[in-house]
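Just the one chain here, the form predicted on its own, laid out as structure tokens.
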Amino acid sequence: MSTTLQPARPTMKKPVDYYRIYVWELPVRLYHGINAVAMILLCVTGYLIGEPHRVFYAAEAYQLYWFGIVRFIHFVSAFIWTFNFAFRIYWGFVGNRYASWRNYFPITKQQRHDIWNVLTTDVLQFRVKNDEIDIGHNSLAAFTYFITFLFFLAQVVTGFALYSSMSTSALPSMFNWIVPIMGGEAVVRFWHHLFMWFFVVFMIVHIYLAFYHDYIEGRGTISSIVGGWKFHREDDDNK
């Protein structure tokens, strides 16, 4: 009696179900959009203020006012950037758990473990995929944003310190003591310009990682910037 060997059937896996989670509230999304536009305008106009290009001098100075417009855009963007940042600090105390300031400090053991997982996957590339995916910001990203917030403060302080010498407004006048402490306007201007390049690099890396995680994880990272919703696997709840 002969036995015919049948080819093994492939194991069919049960389809994975996803459910939506409202992660980024409207105030957080508005902050993110306003901050992005203001940061781009500040970097572009700040670069032109630091390095005015002769290509704009196609006529006599009194016939053109392009540099005045550049400075005006820079100053308005700086005020918007500052008050927008102040609002984000406030929302860190009244928003949902994904917006909370507690996420930005690696206090718990789980947060430090999460940082190591992200480092070995995203940065060192020891692993292809991180199985422990955070719904909001992962702990490494959140701590990086906290460092960025410190640069925000440094940029605001040095910027308004420089502006205080030509403005009688209350806000810039609060920082006129910074210039003598730092050793003069030239030193303050140097640091202010240096901080600008930090934000240029930050924007490049930030955009790259957003698309990277959207592609690798498939949880709606990019679309959540607009709608606020992310997708979470049901089987992750059992891990």
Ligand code: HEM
Given for the second form:
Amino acid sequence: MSTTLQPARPTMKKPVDYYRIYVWELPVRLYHGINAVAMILLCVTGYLIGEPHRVFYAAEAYQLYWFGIVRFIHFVSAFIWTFNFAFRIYWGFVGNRYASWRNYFPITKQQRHDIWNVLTTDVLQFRVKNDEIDIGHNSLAAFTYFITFLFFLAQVVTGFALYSSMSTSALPSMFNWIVPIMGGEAVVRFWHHLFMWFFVVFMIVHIYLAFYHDYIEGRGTISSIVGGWKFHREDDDNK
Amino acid sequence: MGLTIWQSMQQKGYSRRDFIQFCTAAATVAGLEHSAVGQVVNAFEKKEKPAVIWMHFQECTCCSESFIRASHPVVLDVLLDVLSLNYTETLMAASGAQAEKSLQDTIKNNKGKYIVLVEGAVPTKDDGVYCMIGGKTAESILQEVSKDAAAIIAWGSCASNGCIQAAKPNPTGATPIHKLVDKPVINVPGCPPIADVMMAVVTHILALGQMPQLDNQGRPKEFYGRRVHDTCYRRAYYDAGLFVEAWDDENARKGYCLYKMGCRGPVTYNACSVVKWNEGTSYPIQSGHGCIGCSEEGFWDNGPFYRHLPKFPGFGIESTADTIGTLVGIATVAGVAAHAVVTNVRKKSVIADVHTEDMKES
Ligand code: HEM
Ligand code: SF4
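Form predicted together with protoporphyrin IX containing FE structure, per the form predicted on its own context:
Following is the full complex, with the preceding chain placed first.
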């Protein structure tokens, strides 16, 4: 499997071996893509629901269904997003080691060490070189995804609680008890709206960091989420 | 005691025709189908006049004010006549010791049969000193009257969810009725509730002798099953995305949807847009003002009323979730940009390394 790169100019340092590793299986990549599209749609339409903008002019209401369409897109994306998320949880139990649910909790000493490592070299940059690069998620990222999953859950719960007032079908109705607990629908809406900003901030940081790792480590981080392959340097500490 | 509704109407000079009319109206108000009128007639011929106690605690009496403006005067007259309204601070002739005696007698003589209507919340802080009647705290009075009651109705938002007394910081510890008594309570929220809804709930209990169907917050489903928004006549403008942007703009004149002006119709369960107010004349949105959500728990704390979202706690009145969110978003972008710059400076050697490998390959 390993390809040895022949030095083009023998005067330079010794050649480096790279392993090709299949990290992200197809279901994981599909999950990621669907999640990304649905989440962007949800944020955009959600924002518009909270802060509607007039885009069309009409003489009368019957000529338009603009806001209805925005809400429709929100609800359709919401269902897709929720089931996609549920699927990912399932895959955390049957997928490969990089998809396993275990990654997302800093249970082992190694993971906690790794979080510290990423914090100091990549985020705060006290140290310059990280010689223990993870193959799958790095432990800090994985833990952040766990926090993100909690927000997923919060958003699904508040979202379906709001949706239960417009629907009599089984799934949303399972959430209508949330409303009185949270102190009424106005409050549920407030939190549902506020959580949107978590996802916006998450997307900014997540996309930046993906590019950052791709750039600094040169191991195909970005392409891995499309094709599934990452490259691992042989002389690096293999985990 | 012991007179049936029909007997007492006869005594007052009502004809059989009046009585049947009343029964029909009562059935209609209670939301029964026409074929159920016979049942109501039957019930009112046999049933004793129910004794009613109407308690007033921390409230402004707007519920009573609303009640006496019901749109079916026949029903109202007769109901007020029919009910033995044995105790109500606002309307009864008796006062002082006499009034207290009347209350005690009603409880004693109608054990398990009388109906308690409660208007107002009950303060629980500092041993309940903030609302006392005849030297007793509201809470102890409530416990006393509710113990042997056949049914308890909580009138208005105060009794159902605390309303303005319970708004932050709730200095008196105002508490809704259903949290204080261990019997089922019918909540009829609203500030005030719609007169015809109040009438219908009372009539339902009288005519059928049972509670109306309640939702998970103890509200009659019939009237609180849908949001104001679901039956609002401006809903077409909402779906079209045509909104009023300012109180005096062209859109307001055209009657567009008031969502952006803070209308709480989408989060408020009430029958305003169907039953309407003042004999079906109008309701707030029809009069050009957004719904303020007066029948929802904590509506005072979810202000400002003229904004779609409540203010963000702790940041003053001007900040919404969106202003905070935008600021955090900008700060994140700035942080990320700074990180990118620092990376290129601090990690020159690492980057150079990756690049030399790159050269080896070519
Ligand atoms: C990334 C995930 C999501 C984001 C960022 C998001 C964002 C938002 C925002 C900002 C609003 C406007 C709230 C307001 O100001 O009134 C909203 C409304 C709403 N969302 Fe979501 N949402 C998400 C997921 C969901 C999910 C999973 C559901 C489940 C069905 C859902 C259902 C709703 C409903 C029912 C409304 C109220 C819409 C209306 O009344 O027209 N959302 N969402
Ligand atoms: S005016 Fe209020 S209740 Fe009516 S459609 Fe608009 S948001 Fe809904």
